[in-house]
Amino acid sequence: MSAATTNHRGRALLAAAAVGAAGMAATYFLDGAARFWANWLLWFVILACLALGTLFLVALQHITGSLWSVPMRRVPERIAALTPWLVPVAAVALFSVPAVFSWTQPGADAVTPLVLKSAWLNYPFFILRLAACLALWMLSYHLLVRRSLRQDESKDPRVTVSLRRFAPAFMIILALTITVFAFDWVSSLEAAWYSDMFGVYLFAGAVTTAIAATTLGVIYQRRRGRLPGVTEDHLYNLGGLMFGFTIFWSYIAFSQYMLQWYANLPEEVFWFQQRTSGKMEGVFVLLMAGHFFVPFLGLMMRSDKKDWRRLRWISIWVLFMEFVDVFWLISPIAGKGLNLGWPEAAFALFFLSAGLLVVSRAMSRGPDMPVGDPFLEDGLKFHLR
């Protein structure tokens, strides 16, 4: 791509995210605070979720040594340059928790479940989580991303080592950094509902998401030329990997549901009543029928996940399931049921553009494949048997 078109294809961005912007701000004076920090919680998990799972795929990556995955690491490796970024959203989304968050309303110390949260819900300590997620997930984007972008120059096959001992670490730091994200910014909005599984549910879609992403970035880069010996097989397994943890999230899913219908404890049903009566009845459908069936039925033989045009479309609607996903899961706390309309579009306006320009910059730095990784080569030479 050339350097103009490119530098046309910024602007456009930067002007889309500017337009975006402009209706952010009028979310807030003309429609009120609860709707603008709704949809600024939404597209902050969102955002999370994708920069955590294409860390996570990056770190799959080298603990399992697998070799067909190494040609097209440049890609989840350059989305993850969006987990920076989350540093200054969380900043903002701090503003929302005196306005929205259940334990912070008035009346909260006569609620008896908030009372007994109250040494984990309290703003001081949830503030200094947030920076402690924050600071781990920074640096293992520095060791994981970063390093790796430096044997580009280096050719240090030491740097493959360093980071096959991280990435086990960084599964650690994973596993309980996005379960305490989990809980503080989509469970605790509304604090007397819980759920243990809630962690594994986020994860699962993250990671979903992730692989959607990448999919998405190989076949553009593929498709002009920029991944020359990445084939319909390398493909096959990204639409394997995207088939896998669909059932993965389902399977979390129905469980967390199952579970909470059965016992039909107070404390518990009237959250997912929230979600399944009126409006947003339709959304849980949606939720239900799209983020599985589509995706299973649509990847489900073996021909459908070499095919670049079908991996491409479900990929898409992988996405935009995330997002139902999250809408799904936060809108509710804005008060007034189903919320879709101009205010939700200028969010997705604002986000999307930003995060493509971000993305589009990182896709434009530095070689398309670790050209300084040692197993680079075996990873060209991949193919089903």
Second form
Amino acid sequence: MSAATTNHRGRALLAAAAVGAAGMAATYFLDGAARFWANWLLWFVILACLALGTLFLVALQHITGSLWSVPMRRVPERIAALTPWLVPVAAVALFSVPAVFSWTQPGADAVTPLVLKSAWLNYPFFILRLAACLALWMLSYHLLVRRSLRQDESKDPRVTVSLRRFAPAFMIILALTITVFAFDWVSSLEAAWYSDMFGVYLFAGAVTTAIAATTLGVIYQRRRGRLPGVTEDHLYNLGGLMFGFTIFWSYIAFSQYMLQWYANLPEEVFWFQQRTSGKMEGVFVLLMAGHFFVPFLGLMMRSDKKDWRRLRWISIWVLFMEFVDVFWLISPIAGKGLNLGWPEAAFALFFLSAGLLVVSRAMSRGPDMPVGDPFLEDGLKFHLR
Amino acid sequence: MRKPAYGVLALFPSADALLKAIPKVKARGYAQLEAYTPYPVHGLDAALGLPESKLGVLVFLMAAFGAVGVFAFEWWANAVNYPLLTGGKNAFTWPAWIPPTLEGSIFLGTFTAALAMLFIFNGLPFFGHPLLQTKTIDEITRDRFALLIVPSGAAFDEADAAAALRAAGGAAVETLPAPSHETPDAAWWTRTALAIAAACAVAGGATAFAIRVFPTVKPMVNMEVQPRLDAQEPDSFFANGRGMRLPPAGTVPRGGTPILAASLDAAGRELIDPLPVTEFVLERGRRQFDRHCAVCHDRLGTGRASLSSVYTAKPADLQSSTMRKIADGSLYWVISQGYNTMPAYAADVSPDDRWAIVRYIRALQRSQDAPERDLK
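Next up, the form predicted together with its partner chain in place of the form predicted alone?
Okay, now the whole complex, with that chain kicking things off.
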């Protein structure tokens, strides 16, 4: 691709982001702070899920020593370039805490569960946890991705060894931080609510999303001839992972729902009632059908997972479903009913184009495959059957 | 006559060597090949020219059948046939049916996968497979990769096949004889049937023994063991040593109505139906009647219910002329006290409900013997 088109596209993305930013500012002043913060948090969560999910995919490859994913590893590594950008997004998001989080609202000290949770949900500790999470994510990004990028030149196989050694540690970091993140930034919005498995829920969505984004990136790069040697058989494995994590997400989502539906305890079930009744009921049904049945049936056959066209539209659909999922989680805090209108479009425009800008800028730098990885050769030879 | 050989077998040291040998053997005109490897080898299906397996389609169909079948059954059982309301939820409690639905699809899916793989696609049962009698079977299941040329056509030259395999790098070439017997004989079937029967008998006997002899272990007794007196339990507190007390003479329990009448006829004279004439009372009576009485007396009160064939007593025909003439109070008395083999319902049905049943029996009688003005 010529530099001119890249610049052209970059400028278009910048313009779109600017329009989105204007819409966001207008939201704050015309539609109130609650709606602004709901959208900001929504995109904060989606970006964090994408960054952490792609880091997870990278670490997963190092842990399992899988060969098929080596030639495509650069794509999740590039998407993980969103990680440093989480810092400014999170910094702004901190201002939402006094505005919309239920445990900061007047009268919170009269609600028993909130009093019980106050040892965890208080400003200093909350900010400390956010800082710790961001620091650990930046460190992981540095250790997992930056070193792999430097290996392109050094061609030092010892880097691969140390990446493989760090990957398991990252898994523990991820398990802890994504749980803390999910509890703090999503479930503590309704701090009276309890769900132990909420961290796993967010994790399952994050990985599904990361696989979809990676698949889209791989298809995009491959069609431009930038991943020579990556065949349908490689894509097949991405499709298989997407299929598997679709089921995993559904399993977790259903388990969380069914337990609370069965027990029917007031301190738990109110949360689901807000999200399954009234206008949110439509979103709930869409989520059930769209997040499970579409990718499940769409990726079932072996030939489905090799068909890049099909993979492309299912990936786009899965990304859309992640948006629906997080929207379903967060939007009820901004008031009753369904909040979907121009403010949501403006936020989507801004964050999508800014995110694409970050990722495409990262992708245009350096080799498209991990050329220093000693397993690249073997990875390219991978075939099914 | 000598039976035709099952095929000619050769061993290869690695999966790679096997994959390289296949096209060479094929090039010599042997198209029917079979491979035996200790683990699944990438690329083998393609090299042998095997089509994609149909197993997946079969598994999908059966799994879908299992899911839909179980869900439909749960729906029918819990929402249609016997609507079950628990925990204030409605009868269509779909979230509770999802786990069994999942189990149903997994159950049928996995069994289909395993059984269809063995019996439809792998051609089992295949008794006495010649491969099992070779000297090399140990190695094939460990770390050697075998290729078999299957004879096709009449002009099969074992020597030439062996040469082809050797040329492709195969070692330990041997000719597999035709299977000794491909189908089991009657004696085998008898033995197998006897063995299965014996296994069932042992398992059944052991289970019965275990249940009889060992006390059943109760996992949780919190609900059962409580500091209270159960019905009929002895107690040292009262002089007569009984836990249960009789109400003092001449008292009536709260909410209860005394049965004033001493006999059926007296009840007919003395007891008066206290309920108002409303649709609610009739509907209440219908539900109570259908729940308690219809099993024996039939829903129309004819006394010929589905239970009749196994129930030796003869429930009264509530549509008979005697029953039409009997007083309301007498009907109430029968329900409360029972009548010969007819059980008493005082313990199960509240007084108001008993009157509601009487009301409903009257409606039933009228429905079967309507005066002409009712039909206009």
